[in-house]
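Just one chain is shown here, as structure tokens, and it is the form predicted on its own.
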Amino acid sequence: MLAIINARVYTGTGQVLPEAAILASEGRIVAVGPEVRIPPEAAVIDARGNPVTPGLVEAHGHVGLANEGVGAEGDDVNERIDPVTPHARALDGIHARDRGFEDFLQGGITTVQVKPGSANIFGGSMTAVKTRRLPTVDAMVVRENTGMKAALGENPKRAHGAEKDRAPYTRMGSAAIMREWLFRAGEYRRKREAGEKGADYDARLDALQPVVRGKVPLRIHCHRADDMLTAVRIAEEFDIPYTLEHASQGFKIAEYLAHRGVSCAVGPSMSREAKVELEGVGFETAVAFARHGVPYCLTTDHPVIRALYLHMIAGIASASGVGDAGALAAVTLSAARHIGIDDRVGSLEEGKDADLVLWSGDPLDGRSRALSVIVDGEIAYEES
């Protein structure tokens, strides 16, 4: 049993409790408020008036797949052998001892959705894990198969058309391949359910079943506004759940996305314009989404931007016009909703996982540091 007392508590739901306590037991939050009774057997952390927030949530990262300081041997982000690899699973490639997890804890991030990269039209399934490193990655899992990675834009063209002399060469080709495989997955489902002959097991089509059945979203990498429109067009044609990942030029079509209620993971907003589709990358999209009511969260796309800076990105978004409440939500509860795990993490509420961060100062101030990071009621990081 663990208690944090004398804290300025940001619940993650928009509420700020100037002086409150949090009690956790068996990995879950038991009580939050100004009059929490602390049992004598509880281990107590005195916040001394400092802020406590929910553990931050990174909705789009590659930690454990892009291993820190290893080089080619530790690069397990993209399976480049074929543009269609939905049967690949991030869980099978995550290295639980990747030093990158240290960045996440030091930055106050307690949960991350780990995704395959964007070299392929279909890149594989993703998983949400806690960042407290355990002996096995399986013990770190919050939820397996939280979505299917897909990609449009420059990356599939470069990885296959330009480098391997095969489709897709163009944006038309990328969209055609995406449509082809979604149609094939639907036919595979129909034939298997009908017990038709010739409907033999196919690993790639089988991996797409949770998407075409509406169980998990297709999470589509797209930066440029026209790629985002193609993503929406295809997803709506096949009536499948989907999210947009990066959405760098989302400010150009914010009203369109708001009308459809499309959830977007925005970022990495602090990166440079490294390629043509990143023209205009910055915080304008987050501000436009906040103004128009587009559901969104903020991401570092670790290791593109170190996860350590997620709270700083939220601070810049706030200063750019998102506001403090919206910015904090974008790295806590809104990020958890984007992943589909807000029943477990993202806010400090009774019954949720005891994931929380004690900060040295305002969590949106770049000068603030995570003093203590608690994951599932256990201290996972303390500033030395």
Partner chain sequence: MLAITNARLHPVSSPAGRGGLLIEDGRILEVGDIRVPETAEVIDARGRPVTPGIIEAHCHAGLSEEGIGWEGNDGNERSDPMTPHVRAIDGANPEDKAFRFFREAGITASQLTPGSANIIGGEQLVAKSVETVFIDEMVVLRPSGMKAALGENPKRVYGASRGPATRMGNAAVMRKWLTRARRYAEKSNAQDPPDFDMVLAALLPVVRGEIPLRIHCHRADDIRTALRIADEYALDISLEHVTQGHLVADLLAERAVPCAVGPSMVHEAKVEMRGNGFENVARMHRAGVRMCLTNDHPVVHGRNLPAAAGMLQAAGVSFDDALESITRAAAEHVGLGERIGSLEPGKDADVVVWSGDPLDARSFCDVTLIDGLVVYRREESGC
The other form holds:
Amino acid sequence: MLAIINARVYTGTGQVLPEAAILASEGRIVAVGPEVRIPPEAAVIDARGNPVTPGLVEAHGHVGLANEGVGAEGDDVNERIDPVTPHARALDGIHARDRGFEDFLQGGITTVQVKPGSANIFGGSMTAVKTRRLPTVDAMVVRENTGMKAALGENPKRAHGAEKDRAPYTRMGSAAIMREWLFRAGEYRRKREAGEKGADYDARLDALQPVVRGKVPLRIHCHRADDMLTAVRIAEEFDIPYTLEHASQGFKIAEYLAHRGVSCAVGPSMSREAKVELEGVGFETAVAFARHGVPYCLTTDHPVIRALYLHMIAGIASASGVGDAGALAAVTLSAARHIGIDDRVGSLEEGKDADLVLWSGDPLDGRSRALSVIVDGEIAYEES
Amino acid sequence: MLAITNARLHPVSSPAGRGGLLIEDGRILEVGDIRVPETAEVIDARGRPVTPGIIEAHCHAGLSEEGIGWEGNDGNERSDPMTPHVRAIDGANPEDKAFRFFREAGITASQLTPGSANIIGGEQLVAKSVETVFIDEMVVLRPSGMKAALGENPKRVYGASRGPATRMGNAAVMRKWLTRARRYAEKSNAQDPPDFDMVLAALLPVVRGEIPLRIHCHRADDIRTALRIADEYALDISLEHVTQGHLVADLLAERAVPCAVGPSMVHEAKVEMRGNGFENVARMHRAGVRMCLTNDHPVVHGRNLPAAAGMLQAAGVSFDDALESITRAAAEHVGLGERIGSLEPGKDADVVVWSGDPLDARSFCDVTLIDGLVVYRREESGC
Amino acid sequence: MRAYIGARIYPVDAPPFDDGVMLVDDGHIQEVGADVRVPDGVETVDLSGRVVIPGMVDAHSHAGMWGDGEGDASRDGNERPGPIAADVDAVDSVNPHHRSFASCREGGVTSVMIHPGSGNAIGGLCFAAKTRGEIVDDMVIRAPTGLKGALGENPKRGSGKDSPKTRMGTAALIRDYFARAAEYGRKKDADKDPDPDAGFENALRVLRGEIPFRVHAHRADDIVTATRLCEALDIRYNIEHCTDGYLLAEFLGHRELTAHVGPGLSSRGKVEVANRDERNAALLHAAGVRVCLVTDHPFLDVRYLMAYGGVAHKHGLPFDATLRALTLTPAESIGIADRVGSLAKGKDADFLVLAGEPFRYRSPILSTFVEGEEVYTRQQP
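Other form of same protein, the form predicted in complex with its partner chain, not the form predicted on its own:
Time for the whole complex; same chain goes first.
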């Protein structure tokens, strides 16, 4: 049992409790509020008036796949053998000892959705994990399959067309490959359900089944507005659940996206404009989404921007016009919703996982430090 | 309601003369002697020429973007000589600067087409040049055709690797897939339909004659190969470029095959373009070939299409016919002859007011209307 | 003349003061202080509640040279497959209309030193420029301001037939270049009329002490190699990036070196930056190294230089030192402190108006001034 007392508690649901306590037991939150009774056997952390927030949630990261500082040997982000690799699983590539996880804990992030990269039209399935250091990645898993990575725009045509001299070379080609495989996956499903011939086991079509059955979303990397619209066009043609990842030029089509209610993982907003398709990247998209009511979260795309700075990015988004409450939600509850695990993480509510962060000051201020990070009711990090 | 008054009208579908246009709900209501209702907004043309919006019938705008390079180059899906299943709509960027230049030059519609690297290159569409980030808001017809190519380009791209490496190879690949598509179509109607095949499925509307196969060909023998294959498979086709069409002009005229001719402003950039020039285009016209003019934007920028028509006029074609070659004839070529290309009641109000003779390169496009809305005004642009 | 009144002013070379007055005329600071009298009839700008600091100086930037969404066509930072490109001058690769300069102004950077890239062992000449202008020559504050060199991974990646394959190979190339340049110089001095060689001429500028050698080095051993090479040649030099510097803090502090630390807020992608640590600037400063915080734009988007300052401060760099590391220290390192880097009488009127105290996310840059002209104004959200 663990209690944090004398805290300024940001519940993540929009409430700020100026003087409150949180009690956790068996990895779950059992009480939050100004008048929580602390049992004598509980270990107590005195927050001394400092802020406590839910553990931050990073909806789009490559930690464990893009092992830092070890060169090509530790690069397990993109399975470049083919533009269609839905049967690759992020879980099989995550190195639990990647030092990148240090960044997450130091930055107060307790959950991350780890994704394959964007070189492929279908890049593989992704996994949500806690950032607490455990010997095996399997022990860190929140949900094993939280979506299928897909990509449009420059990256697939660079990784395959330009570098390997094979499809796709163009945006039209990328779209055609995406359609073809979604169609085939649908046919595979129909035939296998009907017991028809001609649908022998196929690893790639099998891996796409959760998508065509509507169980997990296709999470489509897209930066430019027209790529985002191609993503919407295809997803609607096949009537599959989907999210947009990066959505850098979303500010141009915010109203359209709001109308559809599609969730977008926005970022890395601090990124340099390394590619043509990143033209205009900045905080306008977060602001436009907040204004028009597009469901969105903020992401670092770690290691593109280090996860360490997620709370600071939320601060810049706040100052850019999103506001404090919206900015905090964008790195907690909205991110959990984006991943589809808001039943467990993203806010400080009874019954949810006891993932929380004690900060040295305003959590949106880049100068504030995470003093203690608690994951599943255990202290996972303490500032030395 | 909008009225354009005091115009020198060039309706294309009827003789030129003084008059006006009445526009409502994006359509042309009246042409000529109009009665201007008091409530109508008025654009006084002050005697300036007014024409239908110019149409670029063969264009790569949005797919081969201006001033960007590799990242904005989405025109040729060079992964295979047979890619009918790719679609221009998935590659065309409405934010390509070209569309702004089009509005500024009175180019109100264009057929966006995949490139000519592939024997069959993908699905085409016709777009209006409106300012938007949504390609769907630009589209007036989709699919408007299926791109195909003969001659040098496919063999240059594939000759060294998988082929085709020769003109006979080009024809063989085209035949092979049309044959397979025809079989696929037959089987699709039968009891036990074949497994889904995206490439063949994309060819169904072609072999069923529902959309034209638009075949890139320059040299006279490539033109004849296109016609030969079209006959064998009973295809609806159009010919694109048709540089040496003057050598087979009578045949083309007799068969009334639609030809988008150009880009005639460039030099003989390739061997297959020998004879490129407006004199030969004028010969085709005199022979009665059913043709429109194209700049193959961005090979020659689409905004220079009126100047190209002016050069056709200089080569001996009448003003009216030269204007028609970039308006009504182009509309008919892309399959929208009922909707755009002339100033007639019921047609889309795509209209241009010019500072002077529209085919004179020294004239400016002063006002551009698309669907009855002013999308460009020179006085506001500070030109 | 114009008078800016009411703000809290950080001159950087003097203690801060409240309710300050700064008189600006003809692009220069005429007076700055708490007790300055505003002459009659002078237009005043009320900055009460605001904070004024000098325009920031970014000592390592590639503004105008590549990036910012322009793709391959605008990549003009690394000349030829390598390894020696000593004859090139960054001035000739910079496009003033490139959007990165607008980003500089938005990010509060009013002066930059623009470097060639680090793909070559010798990369070419650096120069200092203001971030406003249409013609690069009009933007120049001083040129050249250094010769670029590189150690570590980048020059090894070169595809030239003479490109080095090892770290010792890179060091050997640099030694050889300077040795041959010295020989060339001796021939010239002896009137032996050697064939003109622009690359050797640039080496002579370094060897004669006219400009420093600015050496890209991340890993600790590369930093040490830089000191070994430069001290043997007895030339002025500084370390660019200095990522592992904190591991050698005492060694470097002893030498009173200048380190251009950055790009800030960046990841540990390459092996040579595996030890990147946010405390680097703080630990170097504590050991006596002169620290500049740099963006290496576009590697850190220059719009976020102030945020980088905040993070360095968070990790132990004292407030005053952080402010100095973004202004006066880089100006000194570049050799342009006579004109920029602090708010003092006679200096260029390059300054920023902040909504509040520096390094807070709630204190964004409201305006950027270059030589008295407002070149950026924040749009209110």
